[in-house]
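Given as structure tokens, the chain that follows is alone and in the form predicted on its own.
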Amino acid sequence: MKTFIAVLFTVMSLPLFAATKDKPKSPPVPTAQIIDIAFLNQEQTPPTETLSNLDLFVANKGVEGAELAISDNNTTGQFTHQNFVLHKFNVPVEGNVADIFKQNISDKFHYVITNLNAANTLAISDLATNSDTLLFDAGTVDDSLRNEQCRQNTLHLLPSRAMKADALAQYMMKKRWSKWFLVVGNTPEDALFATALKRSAKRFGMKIVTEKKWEHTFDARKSAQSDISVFTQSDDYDVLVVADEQGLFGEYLAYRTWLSRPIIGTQGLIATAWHSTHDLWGATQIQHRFQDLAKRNMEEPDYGAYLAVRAIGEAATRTKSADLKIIRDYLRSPQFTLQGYKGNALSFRAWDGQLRQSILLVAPRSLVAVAPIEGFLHPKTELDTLGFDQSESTCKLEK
């Protein structure tokens, strides 16, 4: 018995054994490509002159946009075999940017998002010249970063204030609203804006009846009701276009000029990347995805850097590669295609480096539409109807 129960087992074990020896090792796990993208921003110096007390200040907008897109890159990355780093570098409000630039990143990283001013972004630019560095400005709205001053190893984010000026006279011609009387903040970045608004006046058949600047230094707020009205006497006009980007001002025009008439530019109805009250196209979505991490609104400069770091995702998983010259070209190529939550694809022009995409059109509490207008046609797209097209660009980094 013993004998059997012995020979038994032995033959129960054979093909164990056997399918045990022959069984295929698992394929090894690919390494992961690491892709490290660098955020330098600038803390905001808070304003020292405000009209209204509800919009909370924000010094640091735009890293917790950086910081959500990562998570979503991180989710491709897993299939993939990619994972996407963040390092931030924040600089004082008094402190110097290239310094900055020079001792932590220069050298160190090939994707460089950036949230400064102009005149700062285009430093960086210079400074990152003859470096393997991709810069991806997502802080600045300046046309002429986008035309004389443009730099081949720099892309754009944010719409720039000509695509928003024509977003708005867009509109206004498809209202019929063809006078414009013109107020212009005393800021370097009103001036800026007046000018744009000017040039898609002229481009859409406007007709500025009249231009104000606005130069009163009294306090809005106590000599509005009277002041106001005598201010904006004027021959008639169909839109009130005001040019205040610091929010002096604009706000306690509504209700108070001499002539009952809307309100647009940087009040009223404004032209913005983004706005809170978007719900369109999947918006709604990633709208409580940065609530929850955020704890505020997503704003204007938080979308531009969630737009750079997914911008480097998509390439990434496109090209499945981290190599720089691999991603620039096709960022540059008509096969790159982002998805922004505004209905049409996202992608960047040739010839300036800015990044085509639609525009909201808001009022303080809901979307009232969204540029390019119905029937505003282009041969290539509809989208560079908004801002300098190839033709009008002095910008050409298009070989």
Given for the second form:
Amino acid sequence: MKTFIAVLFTVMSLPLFAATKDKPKSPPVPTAQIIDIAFLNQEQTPPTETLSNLDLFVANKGVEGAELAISDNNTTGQFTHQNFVLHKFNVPVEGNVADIFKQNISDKFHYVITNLNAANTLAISDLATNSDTLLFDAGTVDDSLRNEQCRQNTLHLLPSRAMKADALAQYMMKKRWSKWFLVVGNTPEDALFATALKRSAKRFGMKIVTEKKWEHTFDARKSAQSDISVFTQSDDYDVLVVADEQGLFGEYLAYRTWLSRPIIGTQGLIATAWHSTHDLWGATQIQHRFQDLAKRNMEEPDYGAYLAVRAIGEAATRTKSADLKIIRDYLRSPQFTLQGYKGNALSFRAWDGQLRQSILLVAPRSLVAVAPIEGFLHPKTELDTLGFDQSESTCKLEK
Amino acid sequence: MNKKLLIFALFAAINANAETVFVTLEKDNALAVMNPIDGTLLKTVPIGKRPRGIALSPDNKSLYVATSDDNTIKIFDAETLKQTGKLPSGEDPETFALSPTGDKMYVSNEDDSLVTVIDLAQKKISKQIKVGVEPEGICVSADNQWLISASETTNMVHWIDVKTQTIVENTLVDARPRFVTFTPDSSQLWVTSEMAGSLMVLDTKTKQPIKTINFAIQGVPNDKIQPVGIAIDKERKRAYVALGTANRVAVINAQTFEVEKYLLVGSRVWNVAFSTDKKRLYTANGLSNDVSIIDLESQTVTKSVGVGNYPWGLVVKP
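Can I have the other form now, the form predicted together with its partner chain, not the form predicted on its own?
Following is the full complex, with the preceding chain placed first.
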């Protein structure tokens, strides 16, 4: 035992010794700028009626993405004398997010990352109107928060439903799958995604030949074989497009439809900001770093939180400042670009605070395509072929 | 002309031009061996998993290849291509640089934000230096004063004093720096930034940028212009920069920093290398699976040679 401790001590002291030895003699180290970032997260509950319990449920997706980005920021910060500190506020499922914000965050932090549902995100944006706070929404995909409910103090990291639906529609257009059979689940979120899909269909000249709401049970043994083949009998169509964000029934459509058709949408081929199959543009490196840290694959909420912290880091490094006004102006300026392992530079849309980005189209075990799909052109940047472009946006940000 | 003289002249010509190009093939786990004079692929040799970075020792006797998925850098006899050893490179080695004296190797360890220094005589790690996030581009100045490591996510080049092996200064550069090289006289450092689509020229004395070169090609969207490999001639008259998915090599006047010409090569052109007589430039084209040969006097692409899947890097052996 004693030997073991001695060995352990020696091993631990080695890097320390090396560090002291390597210390540069001059010049004196300037005082570090401290950049405090609050991370406000509400725990998630697993969907109650889910058919599938194949995947391990993680209640706090996102936090580890922020932790990884803090570590990346601080690796850079050691050379720029900036130190980034993450302060985590984790609200239980039944907790009151607004109370936690008022008590612990408002007036104490300039930079706040939220990983909340749409209603709570909006509530926090409104609570923060009069304080010196810049909010980074890393949790929602709601188009209303980027349009009629947009707020000057809030930036959105994840692609909205409209952006995802456009990504899928571009791919379907390329494949000439122009006749859609749209299946919509029961939740309000499913209805929102269906609205986004219909907008995309119109935008790209696709036709929804049939639309049905899923009203059957969520029990695979009862529903899968009999109900789905009956449910999917309809006029001929090219592709079955599903809006089932919680995954309550969508997984059971494949291989059971009346006609043999591909499945796309929230199941089958999906549109997402991040996926474990993504290995282009240096993504392998961040996938490895995240797996080392979290012992699981990086998912969309982790990527959103990662980008939020990295955006603050990048702005602080480039402006050599920790000042809110300077960083906020820089983030919204055309000079700001963020490396997000997507091949092209990410930046915030001036008209709604949405981060413009490529979207991955993935099957469970393979990266199928990256949108914008080649050939979809835009006068400014092809990334703006996804989602609400400036002329379509109903967001009115005060100058 | 007398017959003997003709034979002698021919022999001399062949000798002057005789050279071999070695190309790492990332997806074939192999090395392509090419005769660049007649533009033929001589053979393809299995070499290890996912070979990328490649270099020749200063005496041209040893060939070093980073076999990333074998987590090692292998040493081969440059004549026989038999493996003679391997080096403790750390995980997933991609890029590395040799000291001009050939006694040290510097390896970028992307996953661990480190530069690993290997003593080549002992084949042992002699030091690890902490750098920024995802170090990639790495080079040593010809005067053996500076070791440069560029970190892709930190967006910096780190100036490491070769003698003390410590970072002396850091320079912020454009987004996602990929490749670094000094001018042959060591007075400037050239850095390509893949995401910004730019090339920065830094002054070695001040370590600050003196020029940022942006590229614009008619009919090519800006985000397809992703500069990577750089080759600068000895007199610093011209530099050649591979532009990645723009499928072109930019010809730059290295005195005025003006872009003189864009040469269309293969798809996703990655790394470039001069012929021994500096009259040609070879480019590894990752997505079209070939090597383009550029005649530098006429500044034209004369040939493309199919070499195998995902050519990554190349070296020229006299």
